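Presented as structure tokens, the chain that follows is alone, the form predicted alone.
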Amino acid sequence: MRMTRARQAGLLALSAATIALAAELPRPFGPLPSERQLKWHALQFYGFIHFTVNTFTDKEWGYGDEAETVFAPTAFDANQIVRTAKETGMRGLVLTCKHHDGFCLWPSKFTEHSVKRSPWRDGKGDMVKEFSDACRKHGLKFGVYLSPWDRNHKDYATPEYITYYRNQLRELLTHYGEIFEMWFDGANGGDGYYGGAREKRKIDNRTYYDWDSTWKIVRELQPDACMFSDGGPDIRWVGNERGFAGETCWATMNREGLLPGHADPKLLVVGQRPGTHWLPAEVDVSIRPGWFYHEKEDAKVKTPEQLVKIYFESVGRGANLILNLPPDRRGLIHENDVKSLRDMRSILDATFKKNLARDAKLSASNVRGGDKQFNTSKLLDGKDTTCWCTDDDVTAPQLTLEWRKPVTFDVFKVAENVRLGQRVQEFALDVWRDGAWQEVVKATSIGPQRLLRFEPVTTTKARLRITSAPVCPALAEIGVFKQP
């Protein structure tokens, strides 16, 4: 019996509607990252470069009265610094173009307190340019730090200084190519040289800088740059300089009242859920006790094991890691620092060389609409835009990994498709032992990536359980690894 055209069209329409329904992504939950924030998340690990007159005066914070002639690196090589960063897995560098002392690493036309009055390159050099050129040459992103506080400038704490500061900001954002991150420090006001006044000057850090107007300059000149400060607007300080994010670390925060130099570190380290904005944490820490090079710290460089721990407690908790590498008085990364970085990289490379999950058979308690575009294969396709997700009413699903032969591992990795928000609140990992499931580890907050370390386990089966989520999960990636 021949099907009528009307019936055939109706069945086709019904089939199309069913496919469309099955293929529909879950509705996003909570605040979502912007495109610039998504690009920033993908970097995960990059470097900080603290280099100024302090390197030569053996200080951490310069007073502002340092003679420009003290800045005299004997063998500066931006390529050595950038190569070191790249070889050890960093994907960008942020340069302290001007620290609190006010000395500028570029020949700013708005001050004489800069490299143009130093013996380096006979006063004709531009260190910001050499760094930005080297980053482009070696395929790293380039970012800049411009201290809002200036202990050298005579106008600091007056309205005239804000004009000066913004003029310098425009120089940095227009002369050195694409900027991936703009770093605003929270240190503001205090004693200083101030053009010879040698006095203490205080400012109201809520109002003095008129941050909204300053941030607009960055948005206009470098729309893809993420801005860092205690209060964002794109990235938040993690609340400490010791190298860790909270074991629970939400990518969301309530931004009301958050300004550079004015935020609660206890809140910053954890974040807030649900939060009004996507405001992920950046973990800033130095490879040495100080932020600038001091010869007396040559034997106090963090060990490879310490650096690996920092990595797991920052990148492994959904934050990004910015690790400071202070050039020495030659203008190079010291040999001790280089060795520690390379050994750290070797440990991480060996750890993540083989994802044992790829050898396992994956099965899930639920797949959204039974649709293959949301099945467990998406957890191993290397894309953060795809995901295994479940039906809307399934908020506590399970994922099982089964191997033909026993495997041994001590690292578990899981990531969410954060384009749909940070959805999972709590989860656990079990292994099959002695004929029963045994919990190995549990944790909160996933976000862009979560890495968990534990004592080695040997098993033929492992199970991920989502134990708390207000909406259905949407996981982008899983991994099972063994540390060397």
Contents of the next structure:
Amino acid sequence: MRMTRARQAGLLALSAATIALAAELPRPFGPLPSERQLKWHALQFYGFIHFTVNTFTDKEWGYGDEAETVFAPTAFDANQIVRTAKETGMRGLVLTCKHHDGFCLWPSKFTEHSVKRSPWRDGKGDMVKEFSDACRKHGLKFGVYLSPWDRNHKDYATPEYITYYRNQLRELLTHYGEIFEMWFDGANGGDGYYGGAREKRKIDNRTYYDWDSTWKIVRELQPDACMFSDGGPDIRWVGNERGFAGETCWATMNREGLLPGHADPKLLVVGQRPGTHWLPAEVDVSIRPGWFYHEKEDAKVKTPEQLVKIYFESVGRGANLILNLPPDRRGLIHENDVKSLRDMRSILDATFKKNLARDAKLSASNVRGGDKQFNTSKLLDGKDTTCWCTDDDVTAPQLTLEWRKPVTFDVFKVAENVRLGQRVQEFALDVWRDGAWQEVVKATSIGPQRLLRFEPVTTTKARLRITSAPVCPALAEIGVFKQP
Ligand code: FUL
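Having seen the form predicted alone, could you now give me the structure of the form predicted in complex with ligand FUL?
Full assembly next; the chain just shown is listed first.
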């Protein structure tokens, strides 16, 4: 049978329309991550280095009157520190270039209160440079912390100090290569040395720092750097320093009015849905009780099991983890800390060595447009840019995993394609036991990665149920693991 020209054209147009329809990703939902935030999400786990005069005076917050000569590490080695971080899975380091006491780890042009006057490297050293060079050598990202509060500076609380602060910020953002994260601390404790005044100085931390202008400097000098503070603008504090994100943790938040030192910890830990901005949480916690090294805490280093728990409750809840490793008076990471970190790494490596989902047959209750570019194979392709997604009206789909022989597992991993927003509200995992489906675990919020731990189960079938979502889900990856 011969087709008329018109019919032929009609068919062609129809199939083109079907292809165009099927090839379309779902429309994004809610606030979306920026490119710089996406790069930051990919890091997941990195280190914090707290090092200054406090290490030598045995304090947590220096008053600002410390003599520069106290800063005297005897065997400082940035490579030992960076190697330790790298070996244990960290992908970057953020250094306290200046903590609240005002002492600078680099020879700033704008003050003498720095390594210039210390015996370290005969006053000719630049610790920020040694750290940033070592990070680059070992393939780690480098970030900086510059405390807004300065208990040493005579001008603190006047407009002159803001100029000083911004000058220092410019030094750090121009002389040390690419910066992945700029850490703005919200602490402003009041009293200090302040050039000898030894008094209490109060500022209004909503207006004093004029954050909008300060943030502009960072954008201009380091456009790819994510800025951290209580309220972003790129990354939010998680609201506690104990090492956990909320059991429900949205990567979104209402950002209006949030500033360093100005946000409600109870909201920060959970985030807000849908929120006005993509503002993911960073979990900051120290491997020891304090942020700085104290010999008396040598026996209080967190155990490998505690660190693994922190990992699951931060990275496993869609946040990033910044784990503090305080160098000791030698200028090295103490042996106890190194041991705990290595053992944590071994546990995590053994846990994630084999993804049992790879041995399973995957089937879904719906695949968007029946199109193979959105099918379940995308859940195991190791890419966070692809996804299994469903038709627009299918917001509660199911995914089944079937094994030929029984498998035992106690960790479930799921990730969303966050380029399309944080879509899923609630989900559950079931396993087939005694001839019926039984729920093992349920949770809210997925985001860039969700890890759930539970008592080991042995089964031949598992099922992920998306139980609530305002739009069709778009899942990037899944995983099924057994802890050692
Ligand atoms: C806090 C500071 O006051 C601590 O000393 C530490 O630097 C921590 C990371 O942030 O706000």
